[in-house]
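Take a look at this single chain in structure tokens; it is the form predicted alone.
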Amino acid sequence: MDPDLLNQTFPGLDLEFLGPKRSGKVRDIYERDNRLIIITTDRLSAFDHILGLVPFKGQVLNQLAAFWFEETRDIVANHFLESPDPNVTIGRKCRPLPVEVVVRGYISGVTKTSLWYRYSQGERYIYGMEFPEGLSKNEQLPQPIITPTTKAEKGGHDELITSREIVENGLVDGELWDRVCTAALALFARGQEVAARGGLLLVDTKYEFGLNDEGELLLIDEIHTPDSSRFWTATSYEDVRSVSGQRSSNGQNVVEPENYDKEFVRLAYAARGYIGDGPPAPLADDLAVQASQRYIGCYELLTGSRFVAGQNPVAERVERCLRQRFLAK
């Protein structure tokens, strides 16, 4: 990849003609006519910090989410209406549920809310579930499980919570939470099925849900992208699980499967001793380029289509598209 592309990344932009802007770690959001205009930037967030910019990341996330929204529409309705630009989604406005629904098929991860991190610290009762002794890092679970977290306020950290606490604390009604969990597990199964066609394993993922004005449950935000999910290549997983000493219970010196997701960056930071305490070092250029290659590779393996970069500069293209769409008479 041409290193000059690092000078063409898309940090976001201000579009005053659309009204007030809400900025998340990765997306800039405007409201218009009871719809959301969601602009996906190249910002990369990990450990609840924005680390830097990754070329084409925003386009990959936006177009891959659009692919998955269509692939899973028969399971649960979603907020997606259209994508008028490679970095833009128009979605239905709704009331987000105050929890993130994390589904895990394997015991893995380096962040403090990850299943493996908690297990490696000696915990055996995690997310309201008992785990047996002797599990090893990256081991497949008997069946996928739901490990929800709270949604952190800006600058905060997501916190572990159990399904029971969600209902007892009134965050989500019990009947609605049952529907959310049923939908999440069905979405995960579909994700595993589609990923397998591209030679990938869907390891774990995060879903967000909301309710529209009619009370309909909607899948929102994104789905099965390299930001919200962990993907391993199936062949590399089989190889590393056969390595001598792989079942080390403390997880030390474990060979990691080849991944096509943000975990590549998390692991690089963790290898340098950083897992979220204090401010992180800026994303290095070489790591940004390698991450970009993984994001694009993930897109191509999942969709079976070649990634085609949109016209640069991205900010000018996005603004032109949205001006034509919302200011044209």
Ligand SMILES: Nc1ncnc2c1ncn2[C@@H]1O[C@H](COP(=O)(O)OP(=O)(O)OP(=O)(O)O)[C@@H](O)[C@H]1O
The other form holds:
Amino acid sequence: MDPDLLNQTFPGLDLEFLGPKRSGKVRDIYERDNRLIIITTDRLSAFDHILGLVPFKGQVLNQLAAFWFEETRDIVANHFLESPDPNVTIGRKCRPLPVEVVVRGYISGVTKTSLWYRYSQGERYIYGMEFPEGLSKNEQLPQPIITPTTKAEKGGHDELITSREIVENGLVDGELWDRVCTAALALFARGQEVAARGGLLLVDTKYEFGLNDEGELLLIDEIHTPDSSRFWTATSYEDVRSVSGQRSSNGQNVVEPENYDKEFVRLAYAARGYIGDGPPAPLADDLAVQASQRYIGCYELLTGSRFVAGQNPVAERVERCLRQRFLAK
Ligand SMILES: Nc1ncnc2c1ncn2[C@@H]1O[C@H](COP(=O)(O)OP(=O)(O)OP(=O)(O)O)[C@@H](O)[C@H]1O
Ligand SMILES: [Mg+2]
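Output the structure of the form predicted in complex with this ligand; the preceding block shows the form predicted alone.
The complete assembly is shown below, putting the previous chain first.
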């Protein structure tokens, strides 16, 4: 890999000619005539902090989401209109529903709020749902489940919420929530099917939906990217499942499948001793390079196409593209 790689990352940029900028953890967003100009940067966030920059991460996320928006258009309409630059999507502006739609195909997770932790502590009624006896860590669930969370305001934490509470508290109308759940499960099934072609398992993911001015339901934000989803390689999963002693009920000594997503970085921090106390250390160079390789690998396995890096420097390229497109001549 090019040794200069880490000097070519894309932290984002200010484009005053586009008006006020809204920045999420990963994306910079401008608004134009009911459209959003969504610029995906190389910022990597985890543990509620931006840890650093990962080469080509923005391009991977943007192009992978674009791939999936096309692949799933028959299931539900989405915000994607066009991608005039490898790091930019122009999308229809929506009113986001105030919930994040998390879908899980496996019983997994490492944190104390994770499904596996709670199950391993003996709970069988979790997220407002019954779970069968005898599941082991990372086992596939009888069928995928939806475990929604509220969408927290900036700086806040997303809280678990049941489907029932969503409807009863009037966050989403009951009929609309049914449509959201049907769409989410169909998207997840499609995701698993396409991922399998590349030898990957889609473990879990998060969708966001919104309503446009006509009141239509649209899938927004991103879909089946290594930031919003967990992927395991199918071969590593089979290897792990066949290891004897795997069914240890306390989850200790469980060999983990190989991740092709952001979890890779979280696990690397844990391996280097970070247990969530205080702010995490900045992303080390070697980890940034490895993460970049994972993100690119994920793109290639899912799309079946080679990743072709856009021209450098990214910021100049993005600015040139958007000036041409939007600056009144
Ligand atoms: N079509 C759309 N209409 C309206 N909002 C959208 C649309 N697509 C994405 N968004 C919003 O844009 C933001 C994307 O930015 P980013 O992914 O960086 O945010 P985040 O860090 O995940 O969340 P936060 O908004 O909490 O900072 C999200 O808040 C998402 O809900
Ligand atoms: Mg986001």
